[in-house]
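A single chain, nothing else alongside it, follows as structure tokens in the form predicted alone.
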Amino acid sequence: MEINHYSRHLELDCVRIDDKFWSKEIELVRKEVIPYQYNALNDNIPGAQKSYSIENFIKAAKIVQNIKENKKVETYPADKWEYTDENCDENAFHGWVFQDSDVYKWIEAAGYSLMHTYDSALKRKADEMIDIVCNAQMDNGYLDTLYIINDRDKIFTNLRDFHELYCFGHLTEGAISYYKATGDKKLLNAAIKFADLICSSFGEDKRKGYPGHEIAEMALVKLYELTHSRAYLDTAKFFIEERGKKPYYFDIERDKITVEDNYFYNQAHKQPRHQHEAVGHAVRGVYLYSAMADIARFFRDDALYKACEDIWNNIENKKMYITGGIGATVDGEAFSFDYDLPNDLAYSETCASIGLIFFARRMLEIAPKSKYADVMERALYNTVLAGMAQDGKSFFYVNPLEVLPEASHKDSRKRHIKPTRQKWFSCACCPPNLARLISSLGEYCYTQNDHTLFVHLFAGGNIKTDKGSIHIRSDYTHSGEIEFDIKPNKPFTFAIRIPHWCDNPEFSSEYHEKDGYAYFRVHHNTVIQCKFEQKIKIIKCSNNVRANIGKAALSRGPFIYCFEEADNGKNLQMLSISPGSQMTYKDGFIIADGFREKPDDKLYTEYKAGVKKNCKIKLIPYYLWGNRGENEMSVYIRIV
């Protein structure tokens, strides 16, 4: 499929969000989440699992200093994914192999937050953390605390498992964010130095390796966009094109030859341009697919874009939960087979939905089709927001669609399902990922090319581009009403996404529709009012999804709803509604006329219809569940 009409997202300095719904979320991240995570990274949260992150950088800095002074440096094993007090020396690296990335994501979120609101205390903490990071960098630019502390001779020897390039990716994204926010180049220079080492180490006549856990590819593209150094873009392209070639590099570095294509987990089973299904570890997958879209756009690569589109369609139509969650199975935190979407076993990692949003924006930059923004919205308003408590001090890693607390405690198959959010995690990728996404939300709302400005998400506020300035008044999450007050510098086309859930969109001006967007021609000061009627809808799932036969979910606008024991009592499986049930919306909740079935005391009896009585069923937005202690929860309800 030919690629044309490329666009780019608006940078955060062009966007100022002032929105009833999103401003409070962004402020929650600034005032609560970022400070809380700072304490977590410094191991100052009572009762939370230790991070070890800052401790590792301090250890690494001492090693670097000792190397400079020609002092003896100890060596420790670098052969595990997680290093604990029980399995390693107290002076060795501690935590997961990717522990450094938590610090970098925190810095990235801090940078985005500082773009919204200058906070001298936050900047001081970030500067101190950047100093700690930079002190750990080796003279040649290498910066990964696992190998600096444990064994410098093992650098770049296990790309499949040990996340050096992954950590580099987050270092680079954090450095770019902080530089754009403050103009401070200290961390950016450290990232560039490491990037230069990577570019000089990998390539056609060098190491032919590629990341085991993708993200370096996206980061190198971002660094190219900032510096215009072609080496970064070419290395990102090399990582994409080399991936999956035979003999597998992951076999070569392990001195082992694989006969079967067994690298689905890493999306390295075949070359990316020949991949057409989402497989393997879900976060790794969407990070790779995002980078594939980047490279397809920059190099006008139709075949790579076709692979991206096929993978996207596979996710959207066969492997995505109604909440925008992806990665159905705990085994490998991975995509499962088509239509395998169990509710009570769902993995649906927060990071995976965040990565799906990355992928969606990059697909929008290639082709402005509403299906990408519809999924971006679905993931954002549901799974992503559900990953964080209302006070910003506890988090979900896994986002199930059905929870029975007793099963979580007693059934080993469901131990990954937590009925309440956790204070922190030893593998703490999700909380800082949440913070950096919400703080950078403005980068996902709009894209533009030479002729057209596209609106993908409806957050109120102000934007300024070369095309003009726009003030947006939005009541999107409540009434579905938005007003755009446009003051153009020159004539341009203005395109507004029509949400997939809206049956009868209303606009105050004439427009033409294409690929789910309403297009308006703007010549002079213009006000465009739109209304997306928010009806309560009963949504059924494909009957290929065995878990949801005879069930449905409720939605209103961008939100998927669920029901909890706190409002409806125990045994939620006894509740049902009919297609004609009366439903009302008030104060963010849905009240539905439904039925509660009387429990059968006998395990088996001859079939007859259950005894039901009328009841009122209260449903809340899915993102709000789990804020009232342990209790049952379900998204899907029986239809009778």
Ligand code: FUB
Contents of the next structure:
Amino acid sequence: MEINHYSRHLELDCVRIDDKFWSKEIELVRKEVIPYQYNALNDNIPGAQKSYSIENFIKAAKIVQNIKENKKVETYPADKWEYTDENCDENAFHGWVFQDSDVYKWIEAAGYSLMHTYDSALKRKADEMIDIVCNAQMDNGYLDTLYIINDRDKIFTNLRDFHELYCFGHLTEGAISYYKATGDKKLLNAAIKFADLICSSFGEDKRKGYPGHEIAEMALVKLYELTHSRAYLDTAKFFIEERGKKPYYFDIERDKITVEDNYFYNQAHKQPRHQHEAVGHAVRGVYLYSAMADIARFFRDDALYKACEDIWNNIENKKMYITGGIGATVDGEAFSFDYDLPNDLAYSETCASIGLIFFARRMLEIAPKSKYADVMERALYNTVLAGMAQDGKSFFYVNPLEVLPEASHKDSRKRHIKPTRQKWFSCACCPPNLARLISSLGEYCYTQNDHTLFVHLFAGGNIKTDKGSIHIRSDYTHSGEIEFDIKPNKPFTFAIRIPHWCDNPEFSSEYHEKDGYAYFRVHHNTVIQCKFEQKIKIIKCSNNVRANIGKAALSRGPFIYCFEEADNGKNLQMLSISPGSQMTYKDGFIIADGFREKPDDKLYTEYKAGVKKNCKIKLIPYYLWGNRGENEMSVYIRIV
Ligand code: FUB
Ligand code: ZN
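Please supply the corresponding structure for the form predicted in complex with ligand FUB (the preceding block corresponds to the form predicted alone).
Once more the chain from above appears, this time first in line as the rest of the complex follows.
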């Protein structure tokens, strides 16, 4: 497969979002989510699960200091995933093995947010946080509080489970964001020092390991792009090439050979270039696939790209919820088998959809095909946004498509399905991931190569590139009308994605269409108007998905809708619509003419059609569900 037309995303300093829909979300992250998460990391939210993150860095800094002063330093076991007051010494590391990453993600989000809106109080807090982190770094560059606090001798001895390389990845992404936002190199230098230690520890003729939870690969590529230091790109490539080779490194490090078909969970069952299906832990998966796409682009590696394409198609066509959720099963937080997409048992972790967006953008950078951006939009406007409450103070980790609160409380198989958002989590990967994605949204809207600038997502605002400047007025989520006011520095090609859900796109200028994009040639100051008609659509799911037979979902524009008990009463399973149901849209809601069945008195009776009454059914965008207390919710509705 030929890879051509490489493009790169626009950096945040070229994009200013000023949009009716998105500015509200970005401001919510800046004003509520980031300060709230700062308190959570510092264990200052009454009634919320403890984080211990900052506490761990402070403990680690003391140890680093004691080592410098040749003072006696205790060791504690580094042998579990989660360290609690009950199972470890009070001076030992606390929380999950990857607890440090929450701090790094917070710093990353703070950096993006500062790029958008300068805020001296936020900068002060971030600087303090960075001092706390940097004080914990060992002289050789190592920085992971679990091992620094508990047992320095065990560093890099359990790559499969213990997340040092994962924390390094988040440290690096946080440091790059903060450096770009402020020019301050303190955290970046710490990340570089750790990166140098990693590059000198891993590789041919060195330790032949690779991360159990991927992300270091993506981060090393970013660090290479910033510093042009080749060792970072080569180590990222090494991690990708080495993964899945036999004998498995994960066996070597624990000195035992496991059964042949193991390591699907870590996507380490075979070398990435020979992988063609999305398997295992979903977040790990999409982080790996993103890095594979990075390496395929840098090294013009057709075989690796083919693997990315196959994996992409497998996700898009067989393993993705209509909401852009992925990783259907709680068992290993993982991709399930093809077409296994249960609504009421869905896992669909917020982080997994965020990772799918990372993967999508990297695939767009290789080949501008609208299918990638369509999925990016689906995940973003539905699952990702659903991850955060309207007040920015509570979050979903799991994103089900059907909820019955009684089942969540009484059925242990559904314990992961929370009917309301949580204030915080002991495993709090999703909220700060959400904050960093929303505050860096500008990096996902556009890509460009030498001759073409592509628009993938439609947020209003301004962009400036070497090609010229563009002012974008967007009413995308409401009327579907967008206007691009283009002032070119030189003639260039401008390409606008045609959303998959729009049957008759309208553009004010001549264009030609390719791979789902409308292409325009821009020579001089030009205004291009477009309209993507927002029809309410009844969406059928493939009958390969057993859960959705006889049901349909409603969408309008980029939003998937759902219906809740708060608007429609209990027993949502008794509601239905027909293919010809009258539907109206008003103020963000859909009102559908539907039916309500009368509850049956007996458990079993000879079949006859149920007695039903006409009724109005109110639907809201999925991302808004669960903002009015515990209640039933469903995306799919019976269609009769
Ligand atoms: O392992 C680190 C993070 O915790 C993963 O990305 C999430 O799925 C959660 O397991
Ligand atoms: Zn998560």
